Amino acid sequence: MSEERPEKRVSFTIRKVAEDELDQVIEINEHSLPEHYWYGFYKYILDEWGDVFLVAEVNNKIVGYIMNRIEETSDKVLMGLENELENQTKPHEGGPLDRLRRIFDVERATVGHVVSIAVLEGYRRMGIGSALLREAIGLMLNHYDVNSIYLEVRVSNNPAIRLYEKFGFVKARIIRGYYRDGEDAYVMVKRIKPITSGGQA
């Protein structure tokens, strides 16, 4: 998705998706992204987390969507507490007790996961993608009290990476061969809650 700053102005509405609109969402996905999902996956996300599954509408036409889910994790990278990319060049601080804490500290946290976001060509660079992401972040925080939000993005997708960085997402991990064509993915994380002295929110 390419969307840094709006070049055109258009009136659009961000709202929750309805079940009978999933086919339109799937069509946007198939026309906009190389990563596709089966209908049952969209339906599952809608049934479980429909309040954070959003669409953008222009003149009664759905032109974009963002699909999110809520997860529980003990992965400190996804919680926004550690950054593997920084740790590749910076050795872990602390002695044996600190290393044991990293291994056995299994406290879990609620995090948001941006599964997929897309805007139809012809409606990009109008601020729609930014609006979808902004609304989703607010809903995940207010409805689910998430500690952080994360997403995966192709390492070559510089426009999308710049958009996510504008919203405070940071590259925190690389997943080798994540996509079907073999391309790597960055895991980008936005820490929502402040980190206390104990490492948790």
Ligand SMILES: CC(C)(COP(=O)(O)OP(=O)(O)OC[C@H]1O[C@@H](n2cnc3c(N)ncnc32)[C@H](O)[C@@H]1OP(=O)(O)O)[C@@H](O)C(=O)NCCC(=O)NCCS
Given for the second form:
Amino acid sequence: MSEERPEKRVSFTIRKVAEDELDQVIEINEHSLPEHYWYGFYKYILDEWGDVFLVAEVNNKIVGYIMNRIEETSDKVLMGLENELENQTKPHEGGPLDRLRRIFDVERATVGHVVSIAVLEGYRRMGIGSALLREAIGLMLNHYDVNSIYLEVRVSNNPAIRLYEKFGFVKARIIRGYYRDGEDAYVMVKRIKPITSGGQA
Ligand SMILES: CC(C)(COP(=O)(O)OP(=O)(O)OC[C@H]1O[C@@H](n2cnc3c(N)ncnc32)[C@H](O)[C@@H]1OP(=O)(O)O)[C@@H](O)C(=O)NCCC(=O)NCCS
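Having seen the form predicted on its own, could you give me the form predicted together with the named molecule?
Below is the entire complex, every chain and molecule, led by the chain shown above.
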């Protein structure tokens, strides 16, 4: 089966979003995804984690964004220490991750959460989504020292799942009926670095 892959390439820049560009981000979101947020939510993310809220620009036009949040969690799946989907096939085995958890007794960790990413149709499949994700991962690591990064994605969203897998995210959990229309979500997690006692690397 052949895939549609545009030949054209554009030059683009990735940079932090400015407050007066939030309207353009919202427009891209509304054209690209069924999950919409109110203005105050974008503003909150900008105020709290504006250094990892990025846009892609082509000829002075915003064509893509990635919006992230930094969280503290005690959820081992989000830390990348457990994989519920793998555990389903070998439920009674104490795997290496179980052993690691027992040894270090990790309680909490700082994790990055990709809240939303989208590229305008017409600018997709040119590497812009990858560039946004790559830059965001680097910044979350450098600025916040995250141990892992996670996100939710519709189980049917193959383009996004392939993008995330390319960056080393693995499917770690299913949340049934996560989306308003009832579709399930995969939680995908990328381990950044080992976690040791006290949640510090
Ligand atoms: C997911 C999305 C952000 C990817 O952006 P993009 O700029 O097209 O991504 P890239 O060009 O960097 O593609 C990177 C890889 O993702 C995968 N991919 C992207 N689009 C794909 C498609 N239509 N079919 C299959 N794989 C695809 C490929 O592995 C691709 O690498 P390749 O081109 O070398 O094969 C974009 O498709 C989008 O905005 N979709 C709508 C919004 C959305 O679903 N967001 C994710 C919500 S969780």
